[in-house]
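One chain follows as structure tokens, the form predicted alone.
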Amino acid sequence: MPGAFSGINMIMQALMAQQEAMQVVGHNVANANTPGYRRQEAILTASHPRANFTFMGSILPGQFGTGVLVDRIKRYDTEFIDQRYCFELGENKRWATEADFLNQVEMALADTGSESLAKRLNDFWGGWQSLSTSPDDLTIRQDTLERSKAVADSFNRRASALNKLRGEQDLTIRERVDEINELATQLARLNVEITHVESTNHQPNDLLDERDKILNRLSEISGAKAAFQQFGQVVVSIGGHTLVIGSRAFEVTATPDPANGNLVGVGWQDGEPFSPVAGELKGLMESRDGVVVDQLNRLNTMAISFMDRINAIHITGYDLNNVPGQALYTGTDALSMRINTTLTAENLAAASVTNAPGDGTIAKLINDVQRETLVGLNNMTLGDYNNLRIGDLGLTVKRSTSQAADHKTVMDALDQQRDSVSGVNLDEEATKMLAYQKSYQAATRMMTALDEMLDRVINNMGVVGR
């Protein structure tokens, strides 16, 4: 049968084993509200019982249990949901950035305020209907000759505007890349760690949560997959090109692109081409070279298609001094449209004859532009081609911030599941707490009975009369 000294290591386990259970509660209480922690808990078991002997060798039936131990620290983990969560993570970013870069855009190009093209464009046609019935007003002329001068500055700063937001894009892009190049080399030093602390047996549950905090960041940048193998390590991925294996991790690249006007374009250091699927540095790169893009293509084509029309129809007129008319503006897109610089106010050409100061027949003909459709607008006049380029800028802008919405809605339901599995209700530990005292306070009270039968045994069994 079991001795007394086996009853005091019976005792001094389950002490340890309640002290150690309420260690993982403080620590779960400490990180109550640290972003990305996952609770714990010490999973008890009951340790190997003995047989029980008699004094004479034999075994009795049953068996006396030998007290408690910690069997492991579980975290509370989920990975399906988090796979899920980083997927609407990542979405969520690359729809929210663009839309932040969007608005920027649309700040930029001021096309719904008293600034806009299309009001500089109004008062370019109704200077030159003011011209066409008094074409020898000189006030009128220098009027018309500053209007005409407002459209090309209008043309200029916002195609300098979309070119400087471009440039601005340059930096945060290359942040990114630096931070996934960074991220990538945590990862992997971790994935050495925590393989080797599962070797041993032991739960690297404070190095899992550092690792899921990187894979959710990774996720945020670029979209960036996550597959789990054996002893805890992970294996990730973007757009379908292996950026962290075990202990080594791939570079990704940010170098000028002269294709593109030597804006950074990212790649993988093995020169294979960087595509991200998700994330910020999705939005970003579709926003500079889609959008953006898009949006100076066609102010580029609205510029060259008006000042094509405009100088055609100018150069077969005369001016005040019957001077044959020249071209009223030079350049070859927005950025470059200027008004001619050789230009005054006399030097417009309103007549469509010589000596004929009242003539505003080419004056005419210039404000009528505003009604023409023109070839190089796909048969669209001035002002619907502004339109619509407007127009379609506010549907992508709408699209993305419906886009970011949505994909938040999921996030933060998925997020609120994985809260309610593996974060820390306060209430939950309290409960533990004092579970875990009350058991350690028994165990206490039962060592003080152990020593009192000790003592008894030891100091007065044979003692008589005392």
Second form
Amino acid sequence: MPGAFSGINMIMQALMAQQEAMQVVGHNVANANTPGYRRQEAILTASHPRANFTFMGSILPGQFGTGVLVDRIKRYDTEFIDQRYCFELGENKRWATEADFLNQVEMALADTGSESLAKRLNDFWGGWQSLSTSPDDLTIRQDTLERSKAVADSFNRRASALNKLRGEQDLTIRERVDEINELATQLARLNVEITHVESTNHQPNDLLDERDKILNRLSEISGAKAAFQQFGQVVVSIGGHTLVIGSRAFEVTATPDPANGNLVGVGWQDGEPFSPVAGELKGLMESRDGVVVDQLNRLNTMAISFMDRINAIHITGYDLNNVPGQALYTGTDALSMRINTTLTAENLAAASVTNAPGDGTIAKLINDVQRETLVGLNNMTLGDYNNLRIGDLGLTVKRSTSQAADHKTVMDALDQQRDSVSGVNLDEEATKMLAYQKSYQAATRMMTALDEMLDRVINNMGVVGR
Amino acid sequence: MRVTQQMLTQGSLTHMNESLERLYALERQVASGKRFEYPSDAPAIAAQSLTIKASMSAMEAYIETGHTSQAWMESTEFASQHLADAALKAKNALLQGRNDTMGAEERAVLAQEMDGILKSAMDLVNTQHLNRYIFAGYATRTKPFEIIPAGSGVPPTTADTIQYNGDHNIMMRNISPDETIAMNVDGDAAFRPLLEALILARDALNSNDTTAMDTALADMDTAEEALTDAMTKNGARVRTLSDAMSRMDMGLLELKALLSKKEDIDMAEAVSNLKMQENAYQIVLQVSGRMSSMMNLFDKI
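Could I have the structure of this protein in the form predicted in complex with the partner chain, to go alongside the form predicted alone above?
Shown next: the complete complex, the earlier chain at its head.
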């Protein structure tokens, strides 16, 4: 038979448990809009029952309940969704970063605008066509020279814009590398704290939220993968190389690479190459060293083939003053390509023989180059090669954009699924709040009843005849 | 499914964004009238439109230079026509002079006339088009025909001679990618016989020499043949050129239509799409607004 005071104790425990549960509801409501927050719940459980006494040789009915306890604070976690979410997040960020960057490339190349390279080339052919018909007209000569210069300018501007864009990517890459190192340090510290809390049999719920946020961000930047171990420890790796294990974080370095025009190369502190499989860094590095370099190479190939072919024809001709033609262009690639600055309008070698101001044979041959398939351009004409370059870039941008969108769709669906489990629903919290409040009220009433019972025993019992 | 507050707000945000993005894309299309701004908007069409533009640009260049060649050839036609008239006039004068009833004095008058015809013929064979001599071959800056007076040279010549300073090159001009046309006529071959016949005729009339007049008459016939030959050729070329140009004009028109079909939006369709998207956006806004102002249980207890 329980003693009278054990009832008071039990109710006190009940009051405390309801208060604690209420606290958790408050925490949930407070964090209803906190990104990365997983809802928590106080798991109430009946405390250990007690057997009844034997009274005067007979066993009394039992066991007696002893009230309620908060067993633990549960965190609604969705580990398997988290992992898939992180994967999709990394892929989405990779493609989205690439798409953003390539959009800038497309803008810089301006291949469909009125100032496009294709337009400049068309003008060039048109100029030499006019010159072939009126080789002795100085106005047309001047115009053709200007058009020839515009082609060189057009190549220059595009090559330098691409180089500039590559340089700008560097800053972002450095920032991201710094961020990885910062996050890795934080994560290593969290590993220690979480293990400490778990080993004392508590739930480090909010620390886990913080950890998951860091893991998300790491996937976003570099497609990092996490493996969970005992006591809440997490091992993180990027592209097969460990970033964080236990309390240890490995550093990622960004140093200028002389072999790549002093753009930063990313590596591990131990000298291994850093090769992310997804994430912003993958997108940045892939577009910086892949697509843009490809575009630059193609521009260079075009510029070289163009210069070589035009120069080769031009030097076989004669200008208005019967002087053999000079090279029309100088330079070795799209960036260094220049019109030969010593040339004046009279020096354009339109004629194939001397003393023939009316001869436009060479000008006609130059105009014919637009229909020639050039070996340097995989047996394509300049126009076709340029179109292919533009088309390929367009397709790459389109692919990046749609890949990003596809992964975002999956990501959003996973996020919803996860939120459905671990997000805060205010109606639910309000209901729980009501339940705990009512329980608390009932417990206080119970306390009053017990108090009155004890009052009866203590103050009013055995006072007969007093 | 358990729905949470974050899912609601996130969902409205995503939908508003997506709707606005579509609206923006359509607005850009309507404003620019183009189906794409960057190649990535429509890679295949962009490449096609660039090819079409290159063909158009080449055609425009051919049409433009075609006009230049045409003007040149019209000058040729004009000059040869007048030379033919002069030749006819000269022949009539010579026939008149050859008449046995003519005396030396009358023939001298006719010789005067013949000299005038020669002078104007010299002007015609040295015709310039835009400051270029059209009958000098490639040497467009050199006056092609000159009369070397009798008595010069070693040994001294007995009569005036014609000197041709140009060359015999034929200017070939592209009128389309695979078609070339000769723009000029060889002045020496076409006009020298006439000029020489004129000199001979004038001198024969002057010297009252009927035998020489007969020779001059025969020469005149040969000269007319050479002239007619050049004129016929030139005329045929003018026709070829104008055919090619009208073909090119039509081709250009077709390409323009094709380009417009590739690049330009159907305005009516685009505007109605825009209108529809505007409505869709309004609805998304309304729903989102209602959702975010929706009460939860906390407001009721």
